[in-house]
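As structure tokens, one chain now follows by itself in the form predicted alone.
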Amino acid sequence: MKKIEIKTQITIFGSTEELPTIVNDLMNRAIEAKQNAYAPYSKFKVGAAMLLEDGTIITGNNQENAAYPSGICAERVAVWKVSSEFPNKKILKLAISASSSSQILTKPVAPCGACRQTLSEYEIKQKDNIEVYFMGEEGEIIKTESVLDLLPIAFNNTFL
């Protein structure tokens, strides 16, 4: 038997004002995208914005459905939009913002497991890290250098 320690380093920004300008702009796009989320059941809205290598920004938001679990998360809407419209462009950065009508979210809201798995596939495919920034409605923002920091022992195509 052997033990392996896995560590993830994160950076915490106190507010959006502390973010680099390009990331602050990207987070603002995620916040804007969140406003168009369709979340009549959970009342939990999420917006995502992805910065591509050519400067293009692609957004997504969560879309719910009465036939749970037929909805889809903001991050997967955005990454699949990138894949379908810009299949050969790398994703450099992802910004995520979430809010709830039942409370003000002041803690960062990380991607769910399904989104982490999906995003890791694209990070592995493009052979370059995707920086991930996530926040609630206000307050601190967490940054990871890679999607795989959020999913360190990921399932991938090498198992197939």
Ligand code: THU
Given for the second form:
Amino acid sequence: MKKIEIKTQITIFGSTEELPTIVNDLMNRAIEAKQNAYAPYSKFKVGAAMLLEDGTIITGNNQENAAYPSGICAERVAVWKVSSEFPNKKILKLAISASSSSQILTKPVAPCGACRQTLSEYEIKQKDNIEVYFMGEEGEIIKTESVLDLLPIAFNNTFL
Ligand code: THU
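Structure of the form predicted together with tetrahydrodeoxyuridine (previous: the form predicted alone):
And the full complex, kicking off with our chain again.
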């Protein structure tokens, strides 16, 4: 028997003003993308923006459905847009912002488990890490260097 400690390192920025300009611009695109979220049921809007290696920015937002499980998160809309339109372009950075109609979200809103799994597929495929930055509506931003920092001991294609 052995015990192993798994550590994840995060960087916390106090506000968007502390972000490097390129990330601040990307976060602004995520914030903008929230406006087109279709979230009539949860009233919880999420925007995601991905910076590709050639400078292209692709955005996504959550799209809900009256049959609740048929809806989809912002991060998966964004990554599937990238993979379907630019399958060979690497994703360098992902910025995420969320807003709720019931409270001002002042803490970073982390991507859900299903999105972490989906994003990890493309991070592994491109053989390069994707930096992830996430926030609520205002306040601190958390950065991880990689999707896999958010999903240790992940399921992946080596098991298949
Ligand atoms: N949502 C996202 O878009 N991304 C996440 O990582 C967490 C949750 C969406 C799904 C649903 O439309 C709403 O937020 C409430 O869960």
